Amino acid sequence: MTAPFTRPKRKNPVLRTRLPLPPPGARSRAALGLSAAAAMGKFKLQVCEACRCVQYPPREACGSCLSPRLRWREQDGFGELLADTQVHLSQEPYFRERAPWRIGMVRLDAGPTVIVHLHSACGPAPCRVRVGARLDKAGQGVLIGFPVDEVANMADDRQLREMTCDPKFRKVLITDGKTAVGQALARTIIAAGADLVWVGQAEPWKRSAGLEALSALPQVAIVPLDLTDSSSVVEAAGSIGGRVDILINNAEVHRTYGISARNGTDAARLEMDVNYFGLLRLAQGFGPAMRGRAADGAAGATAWVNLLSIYALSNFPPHGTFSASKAAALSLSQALRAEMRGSGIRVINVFPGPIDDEWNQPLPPPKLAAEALAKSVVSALKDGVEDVYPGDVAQEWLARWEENPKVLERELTA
């Protein structure tokens, strides 16, 4: 059993503000696709397909047959503990400051020994471990090792919250509270334990459904907050911006219509408004005062939450220009994501499938329910994954882009 975390004390502003210090983040090329498969959380290695050896480290070559033809595939991650010990003193500022630090050798059953970091709820070696791949502080893919079976307070390893984004006892920013979709995060991300819900209102003069209900709780504030308005965000950031651990970006103008079928612009510079110039005058308002205070330990600054859309990743026609926002969105998003990444911010891009709402009515099912898209938001969090694809629809293209984005993109236009 882990024990439970408690409320961590808000910093004193007395004493000295603490850098952020990440854990060393040198990977070769070939590492990086350990990286890549646990931002989306999921635990890969190389898997020979000459003799079907399984590489660990990453190499470029199979370290039994030579062979360069080296594949990532997802592995179970079961294996034996062989040792384990209590790091006391590091070289690396990072775990310096975080000392001790529990490490394990295990021996998966696929075939690999692998260095892992150690859950303090497993047991000495030698016992049986299940292996898993996380994102740490520096955005790179590190290995740590569960017990076999879930044990009570799971998630609240301190080891494991040093890579995780849990939003327990956490303030948190909804940009857009109107929407079914922002109603439904502020209640989950309260379910899930935060303190305080800021949740954002562009046009207070507007009756919105569900808002005063919502406004109601004792864990929610609403604040005024549009995303078109410069003022408003420098406004929101300097009174609320030095208190925001998780800010979730869900403000969105959503037009159906591609190009020819629509005249003018003004519908399509809506969407680019909010969409793309929203997210960057919330990363200029709200950016710097989270990435300042991202080294408070337990209180700090951990994650910056962006709604995109799985159109993203490649163009739906009869929704065009709404794709083309969310592209760009993409584009400036990991662009932040890379400005973040110094101090230990994750940045987390989700990606659904058509929503449940007034714009996809034409689409036939299925469709994604905002709790449901708000449940796979908190799950990211608690991940601590960098992109995450909720729903089927989602799922399905993602295969299909993964596979061919040309052909994807062929089969979107007919």
The other form holds:
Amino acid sequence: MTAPFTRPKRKNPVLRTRLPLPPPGARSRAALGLSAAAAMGKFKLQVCEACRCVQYPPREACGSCLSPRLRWREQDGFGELLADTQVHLSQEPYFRERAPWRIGMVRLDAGPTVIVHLHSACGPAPCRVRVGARLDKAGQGVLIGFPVDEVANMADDRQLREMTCDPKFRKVLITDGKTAVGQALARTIIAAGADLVWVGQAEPWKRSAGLEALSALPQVAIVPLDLTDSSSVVEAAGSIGGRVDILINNAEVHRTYGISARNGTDAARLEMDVNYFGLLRLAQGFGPAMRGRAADGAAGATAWVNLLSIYALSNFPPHGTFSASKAAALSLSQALRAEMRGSGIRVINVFPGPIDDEWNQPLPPPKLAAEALAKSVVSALKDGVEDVYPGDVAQEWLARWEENPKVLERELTA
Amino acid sequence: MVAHDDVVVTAPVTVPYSRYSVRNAHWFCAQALAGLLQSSGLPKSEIDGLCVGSFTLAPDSAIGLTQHLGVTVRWLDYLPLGGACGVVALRRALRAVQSGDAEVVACIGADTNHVDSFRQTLESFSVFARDAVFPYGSGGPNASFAFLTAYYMRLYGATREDFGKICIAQRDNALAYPNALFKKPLSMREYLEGRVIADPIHLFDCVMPCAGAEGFLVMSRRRAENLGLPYARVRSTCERHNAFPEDPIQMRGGWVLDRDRLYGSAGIEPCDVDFVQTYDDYPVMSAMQIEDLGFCEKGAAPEFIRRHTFTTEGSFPINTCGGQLSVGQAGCAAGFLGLVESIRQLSGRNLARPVPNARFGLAVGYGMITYDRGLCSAAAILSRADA
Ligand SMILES: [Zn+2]
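I have the form predicted alone already, so could you send the form predicted together with the partner chain?
Let's see the whole complex now, leading with the same chain.
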């Protein structure tokens, strides 16, 4: 078993906050395929289309038959741990600060020998392990050797925690506590061990029974937060911004119009004001402080979650302006991800299909329940992935979009 | 045409090592060339071939160096092959002299070491290392050889004391060699208690990266004799790259494929070799080379080590000037160290303690861990002029 992660000591406020230093992040273009798969929670290696030979390290042509037709394909990761070591003396400051660092050499059943970060519950060599991929603090895909069988507190491994954003003992801001999704997120993340959850409340004069019930929980605190109001965001950032470890931006406005069903731009403007400019205001208000605290102890700032929509990938014309606002937010989130990457803060985008709420009332099932969405957000944090597509509709749209985005556009606009 | 066994090596030169240097690699190359000229008495204009091994010349390579050093040559080679570049340089130069492409080839291995250059070299050493090794703890070669050493120990029952015995003997050899950076004797206790770097690699299993250069001249025997230069003969050489790619982890090098031919063309057996300069970046590699070059069976090196002594007067002298483990690892110069020491031993120009009555010496090259194993293996058998 793995020693359970225990509550970090309270930080001495006089001490300097350790600056976040990323591990080595340079990669060849070929190797970025590993990162792209890990960002989606998958372990893929290049497989030669001509001779089926599995390749590693990533390359431009098959090491066996020289064919350039290499496809990234999911791997089961089983293999034999040949040797393991603890690196006590590292050349890089990131690993020096975290020494000793355990690594292993694994012969995959699929063929290649791989070097991995090694989970503390593995080994010693020789033994069977299962290799998986995660994103490291540089945002790049790396391989990790896991024990074949689940052990107690597996997620609490000190090195693995560097790759994930586990909510345990962390402080979380959920930007809108009035929606069913916001309330489900708060309850799920508390169940996952979060220490404190701030839930945002815009327009406090509008009562919400769900929010009142939520605020009775000891871990929950209500904060006034209106994403359409810059000064409200600045104020919230001033009071809690230096303590937020995980920010979940679930605030959204969803109207169900296309272009010609309604005159004027008011509804579309409101969608943009929350869904796009709201994200921009939050990023300016909370981003810098989170970046600065990304290496602040064992449970420092770690993740930023955006609730987008599968409609961000390709416009769903009956919800045309909403789709456009989510596409704008997706684009902005990529800029945010780039700015956060140097610090190690992970930007996680969630692309649900239709959520089972009033705005999707006319749509047929399956629709995503708030609880299911909340669960997928917490798993994304625990796995440290970048992109999540929760629910059957999202998965189906994603598959169609990956296959041919132009065909999907045709299908949606038929 | 010059006959193959009429090509000789002479003028062994070492530019003294230092832990760090503010000079660049060009400075070390210049000092090495100056040393070769001084040692041979030749004017610069007589050098018509140049072969350089270096990691730190960038953005230059051998060609920029010709202008830097003011040499006009008709044969030029650049070999950034690390631990194999000395033997490979010798092989190429030998063919050039043999075929008449050049008459006097200066072979130089040189690298500088600034305070941060070792990390930078590792970070950008190869595409595979950058993508698939360095992000995993950034332990550099220490971590890579920790895997090989751990696996070897488990498979063949080697102990840390076995490796320690080699390191201690080499240190003893180094005490008599003026260019060694390590000048204090090493005890088994100190070896065993050296701090852990990447287990089972401890401090005294590791070389110290440093700045320095080594060089020698390759020419015909007649030319050397006319110049009155003491020389060693080149009896046989081999090189092999990316041998046994199917092995899951490196427990043998390419020497296994080439040793029969190596000894065959030299006309000797392993038992005729009077000393071996192993490529000792880590002691486990010395053990593997002892096996792969035919001194004992695969896996029998631990027993071999327990049975033999390794100082210059020992039953199996290795790394007679101390090797990299005690002299220092000056980048590509480390690939020349064993050859230069062999030339000295076989041509009566000793700086270290001489191996009594040495007639045949074996110098080994190994290196270039671009991913999980050293890709190059090379070896050269040299002999005394009258052997
Ligand atoms: Zn192929």
